[in-house]
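Single chain ahead, written as structure tokens, the form predicted on its own.
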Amino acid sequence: MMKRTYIAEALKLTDQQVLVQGFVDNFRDSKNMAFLVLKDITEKIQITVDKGSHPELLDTLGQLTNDSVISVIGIVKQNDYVKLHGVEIEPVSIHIESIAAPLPIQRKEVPATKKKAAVERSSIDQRIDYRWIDLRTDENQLMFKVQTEMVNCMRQFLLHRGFLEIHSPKLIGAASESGADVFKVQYFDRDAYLAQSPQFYKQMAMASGLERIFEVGPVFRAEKSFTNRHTTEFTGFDLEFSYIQSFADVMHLEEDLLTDMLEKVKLKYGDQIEEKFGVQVVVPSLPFPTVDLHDLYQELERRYHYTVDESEKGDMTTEAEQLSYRWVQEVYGHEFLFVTGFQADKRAFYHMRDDKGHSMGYDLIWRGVEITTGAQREHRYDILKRQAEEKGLGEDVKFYLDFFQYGCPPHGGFGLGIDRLTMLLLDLTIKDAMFIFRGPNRLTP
């Protein structure tokens, strides 16, 4: 049997003799001649094929459609009347792997022609009740080879500055952070939770003098939002890093791990990623810009007479997230703001605080979206104890509060939301942008 050869590596193989296995992307039967586009993860190569010299194959050729998965061996021929790179091959055989029935969604809108009316798009909650026959578009395609450079570059990004993967428990026998907006399940003869982040454990590293460490995995959030930005389950790339001299360090380090991640998405798919999804990668520069919250609100008055009651202003609005995009253009000419000076009553009980009763964290927003809530970390067990029983947590983290009491050090850290960068760096909705979405209503495939 021969070795397959990736259609991309195939391109340059002129007059050899290849096997190429795919899903037929198009194909037009005529009298004489068919031709078929095979598609493959790499590239898309046409197959021609002269019915007078392969009556051997016309059998096959009756039983194609669009969607088949076929093996190929043929010869590459360089053909300047070929719109299509330039380049065939003429088949010296063709196996059917597996027919492919009509397709029960359209994956694409068809304008219309003089002949033929136009043809909408299924709807995103169609199209994902057949997820997998979405997912072989080029647009979806390119999109997951963009995430996993993503995922890899900040991966490296971390590598080299030593900090070490994790992955932490998703069951866990306490509700973690706020004691709602978890999903309670059945674990043998008691209760158990999935876990709304990593937090807890990403601490404990640091109490264990880890040190620097990072995690990428599930997420589960038992929001019942129906935005085009939320979701119950997601993949979470977090991290943590001790001995911080304050938060301002943590802002730093995900300022420096995003640019250079974006950096090299570009370098390697921004001209992809223009052409499919019409959006141009910004590589940002340094610094990213830095505003109070009090400061926002009141230029977001200023300018835009956006306003809010009183007790709203420790925390930002949905409303005042997506103005912060266009006042940051204005002023920085830059996409992404970092906003400080949150209440204490808004951020999580963990969250080292100020004298002024300010956490010592931040929000991170890029194209009017948060991204982050980053903060430096209360590690003093004392503190730490009182601010979980403020929030009438006491009991419920005391296995959490047991990481402060045999010494740790100061530390910090973040979460991203890997969805959602995909989301925004490729101008989707959350449905669009997730291998397979979960929501309220969803649940399936």
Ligand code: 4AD
Contents of the next structure:
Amino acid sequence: MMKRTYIAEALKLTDQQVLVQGFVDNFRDSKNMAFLVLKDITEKIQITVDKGSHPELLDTLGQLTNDSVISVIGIVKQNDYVKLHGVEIEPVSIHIESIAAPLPIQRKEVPATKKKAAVERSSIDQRIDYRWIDLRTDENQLMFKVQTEMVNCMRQFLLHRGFLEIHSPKLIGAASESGADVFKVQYFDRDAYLAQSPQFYKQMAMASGLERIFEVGPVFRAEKSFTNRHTTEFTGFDLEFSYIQSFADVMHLEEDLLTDMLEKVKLKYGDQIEEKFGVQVVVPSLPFPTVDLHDLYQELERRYHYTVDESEKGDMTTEAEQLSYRWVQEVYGHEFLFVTGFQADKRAFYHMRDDKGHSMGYDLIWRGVEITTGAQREHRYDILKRQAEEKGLGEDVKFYLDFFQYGCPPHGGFGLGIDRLTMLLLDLTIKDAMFIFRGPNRLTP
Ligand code: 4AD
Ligand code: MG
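Right, the form predicted on its own is done; let's see the coordinates for the form predicted together with the ligand.
In what comes next, the whole complex appears, and the chain from above leads the way.
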């Protein structure tokens, strides 16, 4: 048996015999000729069959359907008449690995022609029902290449700076963020919870003297939200590091990390992203603009007449988040905005607080959507215990509070949503950007 060649490679092997394998991306059959477009993860190539000289292939061609999987052995030929790369394969053999039944979804809209009416694209929910078929499109495959590059760049960035990668448990004994949106699961004869973040264990790693750690892993939120940016299970990119002097150190690390990542993603995929998604990857300038929440509300009111009730101003409303993008673009020509000065009681109990009653932390907003919450953490046992109790957390977080009783360095960190990052980079909704979306009404496929 011949070795398989990726199509991207085969395109360069003029006059050589190759074995290529993939999905039938397009199939046109006419009286004398058949034209197939074969697609693998790297590229597409045309297979041209002159039926007269290949009577032995007619039976196979008669069975072929779009999206079937085939193996083709043939000779790579240059041919300027072929639109696709000016290259085609003259087949020696075509073997069907798997026949595709007529597809249950329409992945792309087909515009009307003189003879045929337009075909509408299936809705995102219909497409998620058959996600594996939907993921075969060029756009979706590019999305995963881009996401892989994103996460890999961030991982490399941290590894170069001495961070260690940890893998913390997702079955835990207490809610880590808030009791309201935690999934409770049966754990033998008692209850357990699905981790809402690796928060407790990131901090345990600080008390363990690991100094700088990160984790990329699943995060669960029992939120009944139906928006284009909420899901019940997502991938978190979390980090934590010791001996910070303030949460500004955390912000600096994050802006450097994201800038480095976007620079690399633009270099490798910028053109393809623009072609397939119509979006420009913008490498941000440093430092990212920062605004105090109180000042932001004043600005939004002054410039856009956006007003909210005083009681809501300790936190950021969804509209403020969206409007802040307009503001940061107009004032700074920037896509990112750090917001500080959140009211402590609106934030998690483990954030360190200043004497004005503000959390010593921040949110990072990109293109009008929160992608990160970060903070310096309260590492002093007595204060932390009091803050937990104020939020009604006592006995259940005792195991966590114990991390701070036997020596713990000052530290801080952040949690970044990978799905939101991908979604914002490519201008998609979260349902489009996830491998498989999970929401209140969806547990399959
Ligand atoms: O802002 P969150 O809740 O912060 C934490 O989990 C803290 N432990 C972080 C820290 O270290 N202080 O979540 C972090 C990020 C959000 O900014 C957002 O990008 C993403 O996770 N996220 C969600 N993404 C999709 N769907 C949801 N329901 C999300 N909830 C949070
Ligand atoms: Mg947050």
